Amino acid sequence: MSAPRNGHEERGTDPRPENPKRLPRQRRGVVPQMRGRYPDWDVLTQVDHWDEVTRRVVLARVDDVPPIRFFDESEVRSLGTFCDAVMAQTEEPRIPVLSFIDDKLFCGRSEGFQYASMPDDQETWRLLARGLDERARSLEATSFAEAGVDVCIRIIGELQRGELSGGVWERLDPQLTWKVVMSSVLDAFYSHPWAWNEIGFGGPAYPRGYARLGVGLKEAWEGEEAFELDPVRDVDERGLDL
């Protein structure tokens, strides 16, 4: 999977009534749909101020996405699925979450650490897909991948509260669970450099280095924000926190 790094045509409408047109259209780079708050930044563009490691790894998150060797096709629809909601991906470009999970499982990288009542990350990952499609059919979908949108939400809600039961949650704590595959998928997202875009971060110091460190100093090189909308309060204020 790959996009160009200088710019992308438009894509259509954004069907989401919460995603306001003001938010602009990313006009330099790319950023996950193509909205985003920094629409003249690229982090692309300064990979030669990065150490030749830095760069090699940093490019292949976009140029050399691995391929699915973990899941089987059904678990693929599902998580696939899953990951793009939470992280809000409903039209391309995406983040290719689900790959990065994949790869992170089937070479057996592990965060470290495991919850005593909890099973090892692959394992948890397998279930999960297995818990969603049996919590979509009860709600009368063929499957979670299947489930309308509003039925996804409905769904990740109850993961992330913990009021999933029966089934596949009789051996995963709902909570527990949440915490678990959020921290792979955010870890996913927010390494990718589209989300550095997204938020206008300026990519790996090394060997550059930030020099204004003051709080409200930018570097002259950093992107411009355009949109001022403070995302936590909006968030809080229209209720569609989960």
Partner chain sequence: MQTFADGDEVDLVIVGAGAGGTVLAQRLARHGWRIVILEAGPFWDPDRDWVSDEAGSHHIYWTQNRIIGGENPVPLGKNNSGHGVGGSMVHFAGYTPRFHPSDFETFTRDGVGADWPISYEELKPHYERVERELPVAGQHWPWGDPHGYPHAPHPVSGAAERAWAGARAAGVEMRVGPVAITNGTFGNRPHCIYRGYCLQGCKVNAKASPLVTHLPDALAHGVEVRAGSMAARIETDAAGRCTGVTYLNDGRERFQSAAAVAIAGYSIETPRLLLNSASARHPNGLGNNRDQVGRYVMVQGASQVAGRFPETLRMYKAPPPEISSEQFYETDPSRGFARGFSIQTLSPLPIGWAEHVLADGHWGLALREYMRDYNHWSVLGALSELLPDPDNRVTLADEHDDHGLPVARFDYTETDNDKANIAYAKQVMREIWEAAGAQDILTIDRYAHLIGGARMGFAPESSVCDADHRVWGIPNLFVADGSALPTQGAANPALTIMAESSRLAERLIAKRVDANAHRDDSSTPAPV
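In place of the form predicted alone, output the structure of the form predicted in complex with the partner chain.
Shown below: the chain alone.
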């Protein structure tokens, strides 16, 4: 699947502009795009301490990525681009977000609610693919996937702010669509152990538990934070909110 690339190649250990200066490169295990704050933390080194049922569920996300069965090829192109852009997955290694969403929709696993003005989740995702392409064509691109990163980001911003109208968007409330689909995207991304490495999450801890609870403390086996920056100011200074 094609994804928006920003064209900046990595030079040695120099930070790329989409990351804060000095954000370390991962040394152990995998994090999406290989940069996080805990360069020596690999939650997967802890699997022997997890209970068997949890281990199976979590490892399947790494070792047994479900095949695409719900979306067609063209939907995969636009929605793959969408998932990469909303999670800023600019290069490999990527968490295969769309594969997990496809599996959920294929198996008909429901969230347990549906907005009265919206179609069900399966229909919402299919219409989203069409709506993104429609909007991209109105901006002179051949499709959302081919539109290039700036156009994609612009369209996603319009979706989030509820500024899309006409065509598919007469049937699909853009802001509710954003809520519905992003809930699945976040579920897929932050349930993946590579994302736990990136953010320094200790992960499942049964039967071992956690013992060192206080401010600034960590278990002996947990990862050390190697880089710290208040994201509120940083995101603001670098103008990352779109």
